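The chain below stands alone, shown as structure tokens; this is the form predicted on its own.
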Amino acid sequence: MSLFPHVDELIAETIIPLSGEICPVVASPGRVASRPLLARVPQPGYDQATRDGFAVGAGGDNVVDGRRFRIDGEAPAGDIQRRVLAAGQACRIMTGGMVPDGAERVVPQEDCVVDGGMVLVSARGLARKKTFIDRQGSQVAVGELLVDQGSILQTEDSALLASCGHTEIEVYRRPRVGFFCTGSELVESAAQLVPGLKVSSNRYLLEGLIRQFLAEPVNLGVVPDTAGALDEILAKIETASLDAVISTGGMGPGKYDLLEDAFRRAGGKVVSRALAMRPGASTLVGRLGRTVFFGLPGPPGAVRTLMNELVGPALLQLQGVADYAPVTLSARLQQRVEIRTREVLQIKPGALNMTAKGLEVRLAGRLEPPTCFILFPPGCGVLEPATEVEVHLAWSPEVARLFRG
């Protein structure tokens, strides 16, 4: 069950999916497929030699531990002739070269002696298992699903579609995602430093994890705790082409957060102003025109946990990614956590390691990126160490790969 019902029924009702696009094969990796993808060629693509040796066919001169044929040409790797072998007939081949018609299997040269026009073939080559042949659509056949409607694509895909007949493939189009970050002490870079402000970081942030999360981001700049600055900023979100837009700061009960009133005055219908869950009680999430919008605090560890629980989630789930919920594992505390605000979810950030114990977690340190989010339900007070706990994976294409199906 969704933690956020309420966000769920709003993505719904706007633009999920998005419209597809054509994108070449190569430029595919971190792209969602919009429909199944199927093989178009089968793989191999003919009848191919695992192994330099001799193609042998029926018949052949029964000799002393084996048999004996004659050479009949050469098939290297990339010759496109296609031979076709008799009875007691060889013909030498290549790895990766065309097997020839009426070969019944290829003997590795390391079975074979050559004499003269013809070649002995031991006993021992001709008695393998292994006929050292792929045949034709073996591996892949004409029709068989590649790649399934709102998977993520992988460079290991780009490289199956390709060898399967693809050349372009339609993938959902990237969300366009405008950020903006409230605060007049504001600046987005150090040389714009004196005395009272301070650099954005979340600036930068949501740069990076709107990536992350597969779509583009827009910068839309610092913007002022005043109500005309505020005004201006979502007058323009309208007229952006934007499919979501992401604030930090404003949100609180304080003089000069002004976010929600602005919001409301532009038209934006609010779907949730805040969400049982800290951080998260001073949450905006709604719509301006076709644009969803988030509302998020301005702390940083507030926003990086958010973008991992609700929006970022949001932003696949518009790209139509098919598993776009956060991945839940359980693990075990390696340390005494006390949580003070018993009322609601709280969710921290956390490190995850593996030991001989197993799974275990621990508060991520104040400087220190996190790798999960830890979930403590209403109620808890004490846990002690080996207590085991919810935890959920930061998202990456990567991290969701290793741990889902």
Contents of the next structure:
Number of protein chains: 2
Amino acid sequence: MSLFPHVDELIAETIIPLSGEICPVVASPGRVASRPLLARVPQPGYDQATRDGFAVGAGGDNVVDGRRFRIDGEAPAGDIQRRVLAAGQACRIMTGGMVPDGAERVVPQEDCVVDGGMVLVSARGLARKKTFIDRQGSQVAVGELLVDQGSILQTEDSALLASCGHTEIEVYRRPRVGFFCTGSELVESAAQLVPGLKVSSNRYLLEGLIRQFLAEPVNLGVVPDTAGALDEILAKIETASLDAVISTGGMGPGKYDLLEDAFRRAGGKVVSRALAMRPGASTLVGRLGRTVFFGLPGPPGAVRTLMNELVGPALLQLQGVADYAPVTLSARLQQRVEIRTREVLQIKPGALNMTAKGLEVRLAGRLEPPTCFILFPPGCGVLEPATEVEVHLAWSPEVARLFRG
Amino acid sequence: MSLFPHVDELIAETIIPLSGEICPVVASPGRVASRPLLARVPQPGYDQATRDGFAVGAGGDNVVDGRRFRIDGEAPAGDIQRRVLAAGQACRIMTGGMVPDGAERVVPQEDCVVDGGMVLVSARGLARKKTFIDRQGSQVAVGELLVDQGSILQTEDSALLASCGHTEIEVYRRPRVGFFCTGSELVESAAQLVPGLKVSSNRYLLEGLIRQFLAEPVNLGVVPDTAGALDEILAKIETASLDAVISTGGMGPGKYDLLEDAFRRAGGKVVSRALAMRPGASTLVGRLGRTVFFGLPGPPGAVRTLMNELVGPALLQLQGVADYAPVTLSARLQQRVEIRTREVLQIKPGALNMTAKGLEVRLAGRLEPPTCFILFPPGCGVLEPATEVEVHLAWSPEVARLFRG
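Could you drop in the structure for the form predicted together with another copy of the chain? We only have the form predicted on its own so far.
Every component of the complex follows; first up is the chain already shown.
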């Protein structure tokens, strides 16, 4: 299933340290359950009236068009007294109130007429198909699975967990992900711009995308293309408590592409030096101490693509997300595409369109945020419009949920 | 376009106070631009080499299979010195370096041979179609629109804004949205549970959904069904700095349904008391001072639906989002649906499935988080499987973006 089994292996080795932590249920949306979460109390927690009216059971006097009961007490919502209904008695009850033991149904007030200490309940009210009692455990039984291990929690899950007796749950720790962008021409902020320098787009892209993949970004800054500066930042990483580190740039064969050497000098273990895809020819995957390391190329388009295809899924795996792979769909090309490097898989940013004829896709514009990534398998050469292609959606928990159900 | 024009009007009157605030570009994803954002510097900001090699211009000595230039200086990335290339000169340059004035192209180093103070540039290198110069402003010109007013900013937008000279931008203030859940049987936390009481699902649902609609939730607690308790909380709202308030429960015709009276006593202005849809028969829309007020019914399914259809779009409008309406799609029913209240629009939580035949939809299970809401227009009665129905997607910025492009 995965494009990069060697990366999956690396992450699988690393996941143990990212064990659970305790999180209040109200803060749980967006976190990942680190164990199956079961109902601790049933839903409803007690036999509950779903209408205002009278709880009635056996007995009662037959009268014309109904039965007559003696009114015994009142069970408003919020009353925690357990009541027992004797034969021939009726208890006034409100929506949400606890139904007395011995009650067979709640008769809505429109089917009841109060007459002194008695209530006349119409035959219609006694014959309704609904009992207007929501029985204890009828929605959720104790021990029932609410949320599976590895699920990303939703708002609705937090409501269900709280209703079923949870105040705090165990979730995986969010990975702390350091990032730095190499390039002597780079500055971090437009305030430092002069001709000859440029703002590091990747610095902004990585911070936002690390958050989108539910991890915590730690900006390590921009780093000039010198062996000394790289040695310094890589030394810092060993002492910082980071679970993963992403770098951009410094990965090609040029004079200033120094990252790999510096990584090895720092004691880094290279797992792979190139992926069998474009972008990805110059992409280092490795480990520095217990930190997973991704050395990405410099162009922001390549960084965006590799974050969706390689790094993002790894960050999801690191925090125990079961469905970490990109959502894959089929779509029809809206344009002719000519692939030059035919030997390997090519992945290009795309823009999806939902049309009456189904899903269509085109290449994303240079400044356009992609909504998907189009896969062009090896050997595909020229693709004519209307060709079916495989696309991976730009990942977010909401989009993944929509398509995985 | 809107289901609720009277709510649109109310919100439109209220939007003025939610004016802009300053936000650092790096923190801007998920915020809403309160004015059009234009490029302040061009992209690229200077003529930039896209390869390591030599910048060459006019002149040079013709030699066998190429031309020979005198090497004059070096323009590494990050060098901010403006250079001028005289005829016959070549400047060593690195990827990202600033191309000297007078240079016509950068010749990649593989097409160059250095010979003492001279460089021999091959005819092949001089004839390449690409110049390997990314000219100033070729991607974005100064003044070009980067992000429109009313757009929800994405990570990619933050990278583009920073590259084009922005350090801080003006965004709409996030609305502060208070919420309280009425019901004497309700507690806020499972720690307080005993039979007869239940955890307020809506307390969790509202906190999470208010965040999903990019606003700031302020929990005002659970409130018993008494006139005194409601008067107290409504008095508190007037003094708190809230832009909107949502309540749940207390809205039906029952004995303990006291919200509307309390709202009027507090000086609230009722704009509407019922929507022409189910759920929504008992739904108060009004204003309390300058706070927009939504009195929702109690059942969590109704709350979830009305948050997507009524309140959520209003919260997006309040913070200036241009595309605030739910995304509408057409899908085929996977089951038979019988609608009982035929006179008005019915909206029910649904689960979408993307199949080879297109979009299909079924009713969501009772405990299943919906991915959409299915619209059953007035008069529809029984709908057979495969009937085309309109659905509104459960809103998130990422899902809206995917379908609006």
